[in-house]
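For reference, the chain that follows is the form predicted on its own, supplied as structure tokens.
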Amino acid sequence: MAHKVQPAIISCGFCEHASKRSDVNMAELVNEAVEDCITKANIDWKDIDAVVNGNMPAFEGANMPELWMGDHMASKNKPLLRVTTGGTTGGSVTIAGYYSVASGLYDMVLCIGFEQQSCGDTTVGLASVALGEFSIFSDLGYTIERMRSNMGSGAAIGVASYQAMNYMRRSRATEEDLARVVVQNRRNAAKNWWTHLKMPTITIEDVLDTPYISFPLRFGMVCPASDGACAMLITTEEKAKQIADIPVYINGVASYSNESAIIGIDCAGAGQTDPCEQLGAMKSAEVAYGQAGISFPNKEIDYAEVYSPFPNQELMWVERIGLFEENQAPEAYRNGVTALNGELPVNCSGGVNSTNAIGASAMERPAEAALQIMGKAGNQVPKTVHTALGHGWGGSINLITHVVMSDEPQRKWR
């Protein structure tokens, strides 16, 4: 029988994130995170066997950028894989790196997620995705008027506002509850060196004083567009014990999607009728927890990083993935349960609501969760973190990734 390799994270690196990193080109931006990661691990570039990277090239107007920055990402003369899955790109890159080691194919894999959005236009990039929808609709005999009405959801903020309304109706959450999530995230981000929106004195009133973009979401509730990169080293259990003081073992991974698109076929499906239902998120969590041997995530997980560009999503995700009971998240945030010194801290990095370099964002969630286990996070929680979760979201509000980590390897697979 083949021996199953136990992958572990030994180092995570970042570059400084901002709305426009005009001081560097894309290769130099990525290299900052790579150098930070490798230096912290105290290894040499030659120790890396393979590289997995990902970004959203349509957002930047530079297709296959990895082909011209190999020297900057330690990939020269090495196997290189690019993964792109929308907002979950970084999570998918992490999972690809995990399987590259777990399969026994490589001993040391460098994972890289990045985005330099200031080089292009994200809206134009998103519009290019819509071309595929238009092409299939025309084959189905849709009229131009019908296609326009079906695709008029208002891009990410439009979809998120529908989602917010559905969640608020279910949970009785208020706009103040949404603003409270923003305040917690951006105050946390102020304590983390690499983040984008650092607002140490922001208040709920400050958030509610900004104009609506699409009700109930206000300008002050929306994530920024960031330039930035994240890097992570994944290796075998044996090498991890030799290199890291506290190796972070990846005990469970999963990636699920419950619908092909927000509009489905002729506006059908839960993505359109109830975008906060998130069956894919629940299934993905179930599989990842099962691999990690976790039966009661709200009791067994010490720390969580969830992918939430909008505050309603953070409240929704922590419920859908089993950290809180249905409709109980708003109260938990009111009572400080998710704060830095709370029972179950969430997004002490500041989360995606404070920093959103799209190709990196879903990798920064497991990276920050791993650093909490190592005791090396920029905004370290006071309690000891043994088990943590990194969550990603992407696609048309429906593609979910999960990475479950611990300071001990999980031997009982089920």
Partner chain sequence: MVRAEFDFWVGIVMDKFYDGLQNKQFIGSKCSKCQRVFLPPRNRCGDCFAKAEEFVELPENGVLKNFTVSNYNVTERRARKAKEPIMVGLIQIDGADTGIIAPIINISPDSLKEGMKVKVVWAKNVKGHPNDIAGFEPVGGG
Given for the second form:
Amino acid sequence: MAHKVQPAIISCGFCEHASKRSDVNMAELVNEAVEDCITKANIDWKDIDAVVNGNMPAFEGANMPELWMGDHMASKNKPLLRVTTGGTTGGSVTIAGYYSVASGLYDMVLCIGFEQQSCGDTTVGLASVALGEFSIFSDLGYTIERMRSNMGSGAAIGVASYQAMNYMRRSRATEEDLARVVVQNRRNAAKNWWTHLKMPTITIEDVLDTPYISFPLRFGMVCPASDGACAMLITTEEKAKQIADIPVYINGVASYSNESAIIGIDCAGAGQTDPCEQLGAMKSAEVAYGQAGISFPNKEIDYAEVYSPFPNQELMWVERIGLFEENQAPEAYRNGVTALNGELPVNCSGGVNSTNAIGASAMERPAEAALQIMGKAGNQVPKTVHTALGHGWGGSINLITHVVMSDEPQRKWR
Amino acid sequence: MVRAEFDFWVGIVMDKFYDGLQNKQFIGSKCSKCQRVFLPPRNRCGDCFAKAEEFVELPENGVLKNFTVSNYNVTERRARKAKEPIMVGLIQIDGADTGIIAPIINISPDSLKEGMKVKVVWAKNVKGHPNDIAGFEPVGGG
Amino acid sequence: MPLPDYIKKQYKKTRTLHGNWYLMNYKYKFNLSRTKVFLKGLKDGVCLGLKCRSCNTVSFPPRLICGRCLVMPDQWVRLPETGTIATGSATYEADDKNRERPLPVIAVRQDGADTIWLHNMPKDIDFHSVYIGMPVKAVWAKERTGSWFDIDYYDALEDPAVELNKKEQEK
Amino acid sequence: MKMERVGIVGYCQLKPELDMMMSPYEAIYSAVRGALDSAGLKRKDITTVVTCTNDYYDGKTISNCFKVEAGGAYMKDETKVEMDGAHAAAYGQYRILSGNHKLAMIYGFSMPSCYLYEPVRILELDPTFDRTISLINSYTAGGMQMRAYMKAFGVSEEEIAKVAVQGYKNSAKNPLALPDVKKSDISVQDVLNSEVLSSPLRELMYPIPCDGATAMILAPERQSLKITDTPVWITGMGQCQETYYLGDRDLSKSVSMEKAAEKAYKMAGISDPKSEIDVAELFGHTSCEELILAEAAKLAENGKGATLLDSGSALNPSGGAMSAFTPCACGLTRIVEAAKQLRGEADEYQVSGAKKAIASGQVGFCAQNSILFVLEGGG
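Having looked at the form predicted on its own, could you now put up the form predicted in complex with its partner chain?
Below: every chain and molecule of the assembly, starting with the one above.
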């Protein structure tokens, strides 16, 4: 077998996230994050061999925007690859960066995820996920009223509320448990410089005081729509050791996809009968842990960044990806296990619940996890982090990404 | 739901350019490293990856670098045959190092030539919008 | 909730330029050959599921492609009229009229099928009495026209498990 | 840097049509199933799926979301590249080379009969200026490129028309070409008399967008030899994106392809492409662009691309983009066509004794982002 390359993260950059970054256009927004990343890594932009990027194009009305933004991504006359997979775009971009380096073709790869949602129409963007499926419904005898009542809950929030219903039934989690997750995330976000919803004084009562959007999810539990970008530099082990103090080695990546939930292809039955079962997430976790040589994720993982626009998902994901026993997550949150100074801190960056620039969100998860290992995170956990996890989901809860990283390279597999 | 609408923020650099158009004036930006002047302005030079946020006022005259005459009118909505051929030019304003795409007017398509001297024609009502440039016409009527 | 206290910085507002995405220009193509058989079945008052010969997965409504085996299933099977609620939610209309009484939307797994589909419950049902795993039975429309809603709605069936649970709790 | 060889072990190209009767899922299913069958493999053998579709071409966000089942990606490592099919192939190659995956399914798909191709391309433009004035589109960009090329090297319209004629004649021999472009009796004069899209670009120099799907299977060297006796090897790959601004670029050349070719040839150890390359399958958006790309790939001197028609490497024996221009799949189709030549499967349009081939893909106006593959035949 030929010599295999061990990819490592050396630097992560962010731009300031807000609901409306009206002072910059998309290219300049990305540029802020790229500059932050390159400056922190202390390298020259010419050292970058290739660029990988992605966003959710339909939210911003620009098809393949990296074509005109190329110069702002430090990618002039360099290879550039665009990867988009909906909510998991950022995660997929990280994974594409990993593979670009692991293939041995490029030494230094810049990964970029970005979104400027204030330019566009997120509702239309989300509805068009299944627009083709909706258009078929009129052939099936759907009236407008039926469509509105049934499909109103078909979009992302709807899928999440189905998930919430199933999860709450399984684990007996209450709405208060959900609100607790929100409070933890938003208080964490207040300590991180680039996040969007900073609420240092929010309480559970504040969250439960807001009206329902779709039972059991309330207005105060839902993620905001943000503008933002994230950049990350991935390089080889040898180079990383020269450049960074603490290189973060990517040891396992996986992105296994499941059948779609709620609506099937061409309006057929949906294969995921229980939206909170999540076979894809379990398989991705298993494969990624296997690659990284992790046998006991709940013991070996020190820090986790989980993609959870809605609080019930955070509870669900930490169980599905093996960090907690089934149905034990609500109690762990109650006992402060996942808090900043807890045994297994989760989402200390504030999570997607506080900042959701869709194309960037799934990349901010591994990026923040990497920063925690480097000890450079905005909201640094007090304990030393050796192994961390960045997770992402997207599509009709059928696309999952997993990135497992550590401060030690994984020799067993190489 | 027939169409999704978008409003793109142009950013501070392009905002300055449109402020200039409102005053019938071209404003470009200069790379802080290689001194190249960009029109329309951008805040980064692709070659040096250096900031290009120094603004330069540019004249109204330029050279026609390349052109094409299209019989089709393609918009975001449809592609259809234009009533009259559209003359599209790539114009390098004197003092700028890059070309700007704009329509060519007041000349017959047959007499277009590369290297021709052209001058901007402003729209009747300038309001800080790309359409403030009504087009470029040959200096001396062609 | 205290709203804009998190906005720390006022960003300069620059001009905007408008753009459109004309979704009406798009056509969507479908293969309804399987769905037509299914709809014909509903018209005749029969629930037809499509079974993959390779993995024995039954889809209801029928799926053109079995993703697990990458084949086109072609065996029709008759399914009972009963099913269970796989998942559900309640939509709150934007105009606030129905805030007190949201519309329950449920996903039903027909008995004998391995997939779910979205459907409705009767309008007068109390949403809080709906739970996951609840047995339901299809109620046919008065006039059947060969459409999705030839099954008008799913009505709740008596669930012996509920009685058992109650007895357990009393103990 | 010498790279490990990656084998192309199976492929399937759907017959392109202007308005396909199949639904998108069915088309993808047919292509993927066909590719698996051509290699004698089963779905369970796939370890990763790289899809190439475009949200704006499909009219829906996350266009790969519902295509998981049709593309055979259920419980497989799936991802989407939103560029050309050839870029998806490159990503599949990274995945194989990393050692994590043993069999990669790559497919590209689009249905221009469901959307208006030219207007959707406007959405690629810079929304802070170019998109509002709507003057750049595939026609005008092609026209300006052709004028720049003709002026820079003193090439006449006839020579470019000859390339188009050759494209149509080659398409006539290709069973998988669009029926509408199978014109074996077309003359240079016909091309020069066709309608002007954007001077000097004419209608018959521009391909017709059509529905189609192409799937291809990649495997590492060892596995390839077990799967098939006649694998086609990817020995070199190069990719590059140049700047977007037409005003910054010299349109008579293709910097992106020059840089891509340089890297690909270096990787494959090719020092004299002119004599070593037997077949070139280049995805040019216009007949003129085919020449520019061929010159950038060092198959001919600058401005002498038209001489390739008479001697030298065979340029687009399948008809190139002219034969079947499916957005998102065209680059992948070029790789498949090149692989056919190397395997000796291209019956009527077989180039005799083809040993080494190149295939390219591109996105953006005037080939802004180019990718070039060097393929070698012989197990």
